[in-house]
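Take a look at this single chain in structure tokens; it is the form predicted alone.
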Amino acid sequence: MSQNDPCILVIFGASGDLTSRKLIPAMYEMHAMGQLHPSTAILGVSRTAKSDDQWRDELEPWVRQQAKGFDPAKWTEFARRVHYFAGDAVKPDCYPALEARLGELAQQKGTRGNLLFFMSVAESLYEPIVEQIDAAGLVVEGKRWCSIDPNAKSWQRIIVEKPFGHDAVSAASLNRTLGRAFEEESIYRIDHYLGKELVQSLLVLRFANSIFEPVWNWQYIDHVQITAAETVSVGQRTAFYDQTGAIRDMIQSHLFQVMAFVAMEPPSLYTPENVRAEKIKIIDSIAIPTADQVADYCALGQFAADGAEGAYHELGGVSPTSTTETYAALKFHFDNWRWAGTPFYIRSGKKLAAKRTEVVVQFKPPAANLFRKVPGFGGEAPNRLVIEIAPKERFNLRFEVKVPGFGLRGANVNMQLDYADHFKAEPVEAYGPLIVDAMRGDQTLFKHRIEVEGAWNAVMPFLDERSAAARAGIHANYACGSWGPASADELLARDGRAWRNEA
């Protein structure tokens, strides 16, 4: 593991929900685990005027609530790392004072000029802030051709939170803006799903076990399902969500990352460059549906009214004519040797029957069913691997066995590994290890520019005018507490398959 350098973590959007609910608790957990360099500091930047101590007082209740194993003594230590700067980061006049404050902290803490910027702001502010960082001369790495002591030169990196663009055009524009200020090796496009233990374990499951990799292809796998189901509504985020929807919010970002880990080729070595190269290749091999195919490759929906609130299109902040999907199920194929003809079904939605994030790998039945006349054999999905990512962290492998007793009778059984039970470890907030990776300069679990743009290109047919027919009749087309619209079941039924909807 590479060295964890000292740095100043500069969080733009210090007053935002993400910072208080996720980022600061995650950094506290990393501090408590000894994962932060002793000299590392945190500087929050936001427009509201307040002192360091005022911001620390605001953050403490969030850390108590969100962080694992809160320790008042550890908090006191951690709070000394936390500082605040009041300024509008999109305006040039913010930066002389900000640069001076960064210089003071660097001298006090001994961070050697290393800066890690985190964009915890609205997507529309990404490009203006990056342009101001560049104009202020805060980024010097890659712009100095020599150094008296190369080992002591500083680095400047940036973490960009999703959504990374709103569509293919805006994502490409953001990449160009970032590229003018930072080298690609200094840009960390974060997706906190890649910080989840079971997502990272996918690569180990596949490539460290010879029993899986030989059958991980079209010859033996019938199809793959990837689900991210939520029981909650859109809450107070109606205006934001109506501009986003399930495809942009979950599928293009989080679930594509999961799909890439399931489908990618084995890298020659577990290094950031090799892993990212294989993810780029698998995303690039997605067969993009034509305009005539779109309606047959997706199922879109909006939740209906229930006792708690009205239908989605009736909510305040949502246009009554809105066709933004609160549920989406999409079918993808890869145009490559490994997965030729094997469909990947991805779904995500609000107000569904259960909270669940999982991968289902459904294997094909044996070529010859010699037990076809024996009771109990040949039931539904006899060979299936289920990787439960949340809320439980488990692997489940289903296979058929003989029932004990006289005669021959078959039954499905599950072999299960429960991470919490087996390893006796509580998962930490996913942002923490990822931010520490950025401090180390490890891009393994971050997205490359080409990968991001390829993912947008793959979903655009389901978002632009080509999806108009699929969005017809979208209003209130699934009941709250169900598994989505009937069209989602039909999407798989047309292929002779069915969703895993077990409780």
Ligand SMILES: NC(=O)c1ccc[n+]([C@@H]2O[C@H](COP(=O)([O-])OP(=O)(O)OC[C@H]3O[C@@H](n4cnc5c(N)ncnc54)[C@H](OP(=O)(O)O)[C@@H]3O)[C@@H](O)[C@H]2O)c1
Second form
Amino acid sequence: MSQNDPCILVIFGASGDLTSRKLIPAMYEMHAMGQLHPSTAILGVSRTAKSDDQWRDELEPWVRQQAKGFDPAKWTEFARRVHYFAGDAVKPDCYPALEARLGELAQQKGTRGNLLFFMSVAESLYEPIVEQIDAAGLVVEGKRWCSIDPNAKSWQRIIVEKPFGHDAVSAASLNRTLGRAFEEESIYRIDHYLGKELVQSLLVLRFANSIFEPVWNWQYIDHVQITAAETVSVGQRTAFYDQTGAIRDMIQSHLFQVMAFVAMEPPSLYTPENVRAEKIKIIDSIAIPTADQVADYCALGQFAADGAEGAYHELGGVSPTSTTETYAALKFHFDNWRWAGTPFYIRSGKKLAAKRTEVVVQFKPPAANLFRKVPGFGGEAPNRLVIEIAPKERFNLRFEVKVPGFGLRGANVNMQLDYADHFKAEPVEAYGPLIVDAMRGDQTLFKHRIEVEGAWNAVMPFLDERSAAARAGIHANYACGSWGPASADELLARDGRAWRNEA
Ligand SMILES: NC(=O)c1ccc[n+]([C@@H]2O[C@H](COP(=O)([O-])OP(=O)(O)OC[C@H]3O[C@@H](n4cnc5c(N)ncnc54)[C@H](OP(=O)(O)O)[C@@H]3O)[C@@H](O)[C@H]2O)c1
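Now that the form predicted alone has been shown, please provide the structure of the form predicted in complex with this ligand.
Zooming out: every chain and molecule, the one shown earlier first.
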């Protein structure tokens, strides 16, 4: 049993897709693994009227389908934790009854007044709901409230899902609203990428070994590529996607977190405060491109038609003049000592050649090539570390060896660690361990206010009017099943580099 406190997990948006498909199956997995306090309960809140039992019946097929190793007995135990409250969470008159229900459950289960709110509603409802939680007096923890008996103190925390704002201004507004109700220590800005094994393993690889860190800098690393490629299209919610695009959906949120883990300085100790302080520093040191640089630092695209559907700008729900990117490749530099002159290229897109999320750390060639006169030997920089985050979880380290036999011939070989093969463990849904961290009060894998605003500031030149030239001619500029527009290859070719596009 883990050392987390009992609490009520209050999910706003209980009837929604995220709750059914991800959050409840993840909580079931955590229950089955003994990671939830025996008293912990879940209260789903949304407007549709239904009883506890009706909601449990709706959720069971999702858990069967989505969770690892469904066990009917465990489901029966878990279902006892699950309750439902019908109400419109933006309306003040919802709260007296909600508060009464929470009080009743706290009494029945013994959750000591601890509440973990989860915002699983449309982004436009985040601020109104937080204001109502605050106005209803549901938040009693925090420096402002100064409990007389600190041991008797209950806590209230909030998990906020992406999208965290639409741009730098809206993210700052959401942060201010959250900050009026909750202390920063109680705000958990979730990014399920940080729940992925290989993302967390990046920190262990870098800081629990002595061989990587001495070479993890501009002197030895030529460049870094971070890719999140999808083969799927934009789905049913075309109108929503048209307001979003690849930079907002993937790069500003998930891939910036991965980039921060690759680039940050070692924290002095693995504690939430130290890890977050280093992430804040690294995001703060991103060199924000000037308006003149934007077109040279990015490649944006929209997929063309294929047998299955029209080109992106021809889809229902998408404006025919839309310049929203379904593909983006961006180049970043850090203004700091470690990474001076080493670019980070980040790309993400829909309908690409393969589904893959990975980090490629390309090392420079050896300082002197003593084989330069050996015919047919080498020529490229062999050392490359590939961290595959999904769908496979693997580390690959490439290096040069001699081909056996007469004469001297070199060959690139790969040393690989496959997580599934080696550890014989299947990954659990990333939301589960993150929500349990929030129950424990561990913010290591959650984003700080300054990080989120810093990430928005860094991508804004690629989103606002400064990106107009890069968006000209975007319609159908890449074929489905390709690796993106030609401009993405040119982005790296201008620097004498190429993407790793291996199948
Ligand atoms: N789905 C995903 O995989 C995913 C992934 C990452 C982030 N997100 C984010 O997570 C959030 C939820 O996404 P979703 O896909 O689950 O959305 P969704 O399917 O639209 O679900 C949201 C639910 O909120 C409820 N709701 C709406 N207004 C409400 C109100 N005033 N008070 C209480 N409940 C209300 C609705 O149920 P009722 O009609 O019964 O009220 C609705 O089913 C969004 O911000 C989304 O961008 C989703």
